[in-house]
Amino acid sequence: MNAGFIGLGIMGQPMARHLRRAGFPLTVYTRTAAKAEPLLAAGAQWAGAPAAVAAASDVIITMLPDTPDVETVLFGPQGVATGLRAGKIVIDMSTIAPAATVAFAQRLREQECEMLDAPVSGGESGAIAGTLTIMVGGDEQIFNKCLPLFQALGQNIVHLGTNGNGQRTKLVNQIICALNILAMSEGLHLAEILGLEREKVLPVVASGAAGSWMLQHLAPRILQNDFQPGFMIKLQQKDLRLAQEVIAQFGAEFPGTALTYALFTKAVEMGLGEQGTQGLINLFKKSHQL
């Protein structure tokens, strides 16, 4: 089975170098060419755009920030879409709208192509260690077909229906994580200003009914003063907003999710967006600063 993969980032790079690890032939394609060096190196093919990407491989998996970066990389001038042929297979990564999803799944059908919109939770971390949880929307028999490129990438794998229904699932998961980085930038804000060490503070809380995967993952890295990217604000706050307009499709109330929201809103508008998600301990900083 010949892979393509498009976009190279933070969670991409790893994720296309298991690929190759595990013997898929794979082409490849970044916007920023100098980030396939080290695939090239390890044998994979350069494409000098979607389109080229879609012809060589079997199946194209994209990994790409938001919605309409999906749409111009499937759909746009030399995209994925006109380099198809009958039979090949979409797989899109990103963090994306769940109705854009069932749209675009029905456009490639239109081609006689599949669509699995398959998003993963783990951060950069998941993707290097090839750990990711890969929650699958799509046709179950093309889901099957895949099976062994999402084992190359992750270790929790799950069919969840339709298309759209890995992104539902992603923004569920979105919710919980955003208000549990919520729950630690607090509490570690607190124990910095009672001074406490948060040193100790950290473990005996972690080990208690307040252990969550934030405060095994993301917290030594706050002490650590370390807020380089496992996964932006910014991305984040994508995140939440789309689970937004999901969830005002039904006029419900979700009090959590529309705090978060603002939060990560406005820490993106304090100059904190390139910042991992555990930076968001830095919006309070700045306000008890003030």
Second form
Protein chains: 2
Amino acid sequence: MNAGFIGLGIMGQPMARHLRRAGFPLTVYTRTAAKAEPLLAAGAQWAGAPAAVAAASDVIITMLPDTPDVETVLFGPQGVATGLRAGKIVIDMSTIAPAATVAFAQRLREQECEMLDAPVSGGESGAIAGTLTIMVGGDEQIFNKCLPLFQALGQNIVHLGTNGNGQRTKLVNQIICALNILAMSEGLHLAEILGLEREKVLPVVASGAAGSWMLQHLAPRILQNDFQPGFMIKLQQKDLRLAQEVIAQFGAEFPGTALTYALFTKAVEMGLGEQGTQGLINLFKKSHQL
Amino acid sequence: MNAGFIGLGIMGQPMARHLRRAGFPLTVYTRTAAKAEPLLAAGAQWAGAPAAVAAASDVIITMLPDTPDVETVLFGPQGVATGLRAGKIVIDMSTIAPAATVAFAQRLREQECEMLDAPVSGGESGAIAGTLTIMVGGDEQIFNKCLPLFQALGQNIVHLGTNGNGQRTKLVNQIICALNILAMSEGLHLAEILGLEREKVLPVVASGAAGSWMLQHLAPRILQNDFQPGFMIKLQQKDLRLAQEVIAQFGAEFPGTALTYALFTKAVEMGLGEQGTQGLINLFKKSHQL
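Having seen the form predicted alone, could you give me the form predicted in complex with another copy of the chain?
What follows is the whole complex; the chain from before opens it.
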């Protein structure tokens, strides 16, 4: 099965490397060509445009920042759609609007191609370790066909129903993540204000009912003043915007999601967008000093 | 070492049982005498008042709902203080205001007795399993002396510094817990609104970056419509009030903590106070139906 990979960012690069290591013939494209070099050295082929990736591959994977990026790569000039032939499969592993992924799948179906939405959780560390959680929406037979690819990328791979359900599940995941990040930020900030030794407090709270993936993986970075991105604040903010858009359709109240969206937006406005999500705590420190 | 235990509620009862099983001679008192019966059957002695517990014990443990309860049990008529002799140790494992515990320790020191604040995390299941996290403030020598008692009750037992630091750490723990509960509630509520199979979504999100103790332990109860208390909404609300009081002294902004305090208060007002904290999700369901 020839694989194509478009989008070699923080997540895409280690994911593509896992596909290559698993032995899949791999064709890649990314906006900044230099980012492909390690993969080309590992035997991947370079394609000059998304259309060329589509032409060379049975399954085309996209891993991009946002809905418009996926739309352009799939349906723009020299996009994937212009290089497809019937029977090919597109897997979008980006996090984008559920309604958009449903529409994209419909457009590809008109070309007799199938699409899966397969957003991931686990961040950069999960991508590097090949331990991503993968949430898949789309036809079950197509899902089963693509399973060997998914298994090269992640550990917890779940089919959640029809097109869009991968993205819908991801939004559920992201609003939980955002509130858990807020929990970590306020907790560590309170500990600091109260004059507690955060190095002692963290293992205590992380081991009990307050425990979370965020406390385990990101809180230690905060204590080391390490705000390098595993997952950027601006992308978390984007995911919360997607959630807000979906929620708005139902007229339901999600006050915690609304608050985290406001806070992540404020963090982006304050110039923290390129920090990892653990950088949200800097919002509190700066507020406190005002 | 003779142990005394005052307050045999959801938490206190299994904790006292562990002390008895570990072989400590045990004297107990609780407001509703019937709750002591299983412990008396296991060999504990009944005392007619907190003062009698103090007279019979080297170390007196209190496990009560709120600051005024602890004040009454320690310093009220027939309180612990009236039964103390020099050299005895009081360990308050309740969650109360840090400033109050500092004041109580000072008053007991005037009787040449030491006090530790040692609030716990882990809820009813942790109390039953003997796996509580115990956050201890007070003199380090006294902490070391009491370690065998703590080890009968929990697994992760940490000395965090001076009197009050146990309670301060617990407040950090509780604001994180509350936001993680809100995260779980909004996440599962969104999944339901979006028509996702929550039984499939839960293990997916719980295994990745959204993972938390709450998702692991309480979310399955929500899916089974089980709102029995491991830890009651009204007590979580009380802990958030304590946190709000401490935060107010610093004039700092903790918008997530303020939101969870408002939501848990609303839940209490709606009559959900005796449900377990997972019952917070019922607030959303009812709002949505309004």
